[in-house]
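In the block that follows, a single chain appears as structure tokens, in the form predicted alone.
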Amino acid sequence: MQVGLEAIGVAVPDTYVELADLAMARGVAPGKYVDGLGVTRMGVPLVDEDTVTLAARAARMALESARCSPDDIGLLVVGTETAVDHSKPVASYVQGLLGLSTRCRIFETKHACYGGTAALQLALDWVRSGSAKGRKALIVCSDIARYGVGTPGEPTQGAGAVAMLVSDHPALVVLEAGKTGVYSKDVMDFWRPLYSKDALVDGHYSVQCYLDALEGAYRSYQEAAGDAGGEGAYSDRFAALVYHVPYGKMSRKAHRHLRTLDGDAAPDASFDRLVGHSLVMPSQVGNIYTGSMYLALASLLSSAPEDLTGKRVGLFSYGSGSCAEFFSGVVQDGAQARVKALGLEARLARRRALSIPEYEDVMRAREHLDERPAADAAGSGFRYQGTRDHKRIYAT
């Protein structure tokens, strides 16, 4: 039995800012941002969205381009690490927007940005087991990547949400069974406590983190593959390599180290042609955490302009703390067709442009969102009063 992806949809804020302009706002060369972080745009969500609104958007784009009817998901998993509840997943939320029925097994996976690659690997196991009978499980990455106006963090802020369907029918890419390699290891060097809307962390620890993970899962992929030596750069077997991506750069410095293990003398002579179309689409939203590998797939299969089909492409998922996997897919007849069929680019054009005093309104209003008194959640009658976007797309 082959199992993938049969279908991918992505949701992006209708807002974003300019690096450039949010550089010279803040007294700093426009080129540390955007050369700097390999980032150009980063996506700012209005006050009316969050990860749910994000989660939903995606996940209808991928069942309708599927075609796929409600009654068909038999799973539902949200990998997120920016949650509007400490208890109800959001995963319930978009049970009730999409109309899923109630024999439909749904939670929220956590483990920083790795959080989405674990639901997806259960996924894949649930279907070929046979758990699934015949039903399909819709596999949804989403979140606010925040960070405090005017700290080191702030350009590499983000937003965004990248949904999966995973069945028995994968029309995009065949996930290939076996053929994984795990690392994780307790590490601080990303965190974000119960008392912080912001998150926490150690910048250049975390890059060595985020190396030293590559490394352990790439090994460890190698191993499981089982068809290590030949001759030539391992990494040479992918037509492509997908990175988990929270800024452009950080896939350089990626490439750089996996080519270098394989003992390439010349590590970045292959990025353009390995790792360049996946980062079309993430260098004009910026960081969304749990989906950053993902929109970088889709960035791939939208951008690459040679044909795919039959090809093998290798994904590495980092989430901090930390746990990482390598794996790897083969690309399907017409799945570039499919995805580019989204018009995911046309929709990122789209978007309006934030003045930084606009942005810095908007970051300040989002600041108080969450400082309703418990007393008024608590009513009989409460319940998630959903967004504009939930108003927009699931009118009742």
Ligand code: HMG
Second form
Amino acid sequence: MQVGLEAIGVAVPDTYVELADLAMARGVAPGKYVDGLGVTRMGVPLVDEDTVTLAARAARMALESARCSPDDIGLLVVGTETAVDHSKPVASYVQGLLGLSTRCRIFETKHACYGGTAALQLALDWVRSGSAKGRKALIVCSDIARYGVGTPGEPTQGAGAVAMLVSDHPALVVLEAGKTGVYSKDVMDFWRPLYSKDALVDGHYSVQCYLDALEGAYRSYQEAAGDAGGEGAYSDRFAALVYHVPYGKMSRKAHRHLRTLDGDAAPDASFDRLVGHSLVMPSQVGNIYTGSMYLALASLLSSAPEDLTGKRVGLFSYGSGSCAEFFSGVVQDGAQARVKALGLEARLARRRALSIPEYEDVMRAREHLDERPAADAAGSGFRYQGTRDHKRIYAT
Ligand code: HMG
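Same protein, the form predicted together with the named molecule this time rather than the form predicted alone?
Zooming out: every chain and molecule, the one shown earlier first.
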């Protein structure tokens, strides 16, 4: 049985901040953010958007793209590190908004940016084991990345969700059973204490932790695949490499490290060929935590000019704290056309730029969103309206 991604959906906020504007407001050379970090724009959600609304919008796109009925879903997991409640999972809100069946197993996973991959691997095994009994899994990665205003992490924020329909009809990408390498280690590189809306990070240390995890997971993948050795760089067995993208430069550092492990004396030379297309959309959206690597995969499938049919793609997911996984998939016939048909680039182009004062106002307002009284207006289209009797209210 072949199992993998049948469809994907992507949701990003309707508004963004231009990184060059942010740099000027912070007294930093724009080149540092745009070239030094490799980010042009970062998605910033207004007050009617949260992790739930992003997840629901992405999930709806995935279901519609596969013409899948809500009743076909037997497992819904939302991976997030920016949940909206200590107890009720984002997945339950999504179930309600999408009208999924009551005969569906539903929960939330957390492990920093790795939470979505943990959910995806579980879903793959659920389908492979036969427990799915013909039904599909819906895995949603949804987050709003937030660091303190004026901190080094500020230009690496972002927001968005990626939903993946996982089934034994993997029209987009077959994910290869058994070909996966894991690395985990207790490190304090990035965290968010329970009392804080802003993430805290030991920035340069987090970069080193990411690279150490990449090395461990890549080695572990080669052992699992049992095909190390042979001529040339091991990573040339992949037509593309998709790394977790907290910011574009991190993918460049990751690729340099991986090619150095391969014994490549010119480790940057293959960057544009193997990695470039995966960074088109992330550079416009910023870090979306759990969804970042999957947005990069969507970017690859949507923007790579060459036909990737039948080609192998390497995927590296990293979550601070830490857990990482290197795994691989094979692109299916028609996958690129299906992802292009989602019109993701056009959606990104339609967003509105926020001025820096507008952005700072939104950041302040978001601190109190959990207690905001619900607006009277009915609204529509999966929008957060506020709370009533301590319950979150969403417009459907
Ligand atoms: P910083 O210390 O302010 O920046 O913050 P820097 O001084 O390291 O400069 C950044 C780059 O810009 C450097 O390039 C400079 O040379 C260059 P590099 O040496 O790295 O190649 N630069 C310029 N380039 C062109 N023109 C100029 C210019 N000036 C400087 N004028 C840092 C950087 C990443 C530390 C900060 O943004 C941060 O803390 N970000 C958040 C943490 C993060 O994203 N870590 C990534 C690894 S951990 C991870 O991915 C997990 C995560 O997603 C969370 C999760 O799992 O949930 C974060």
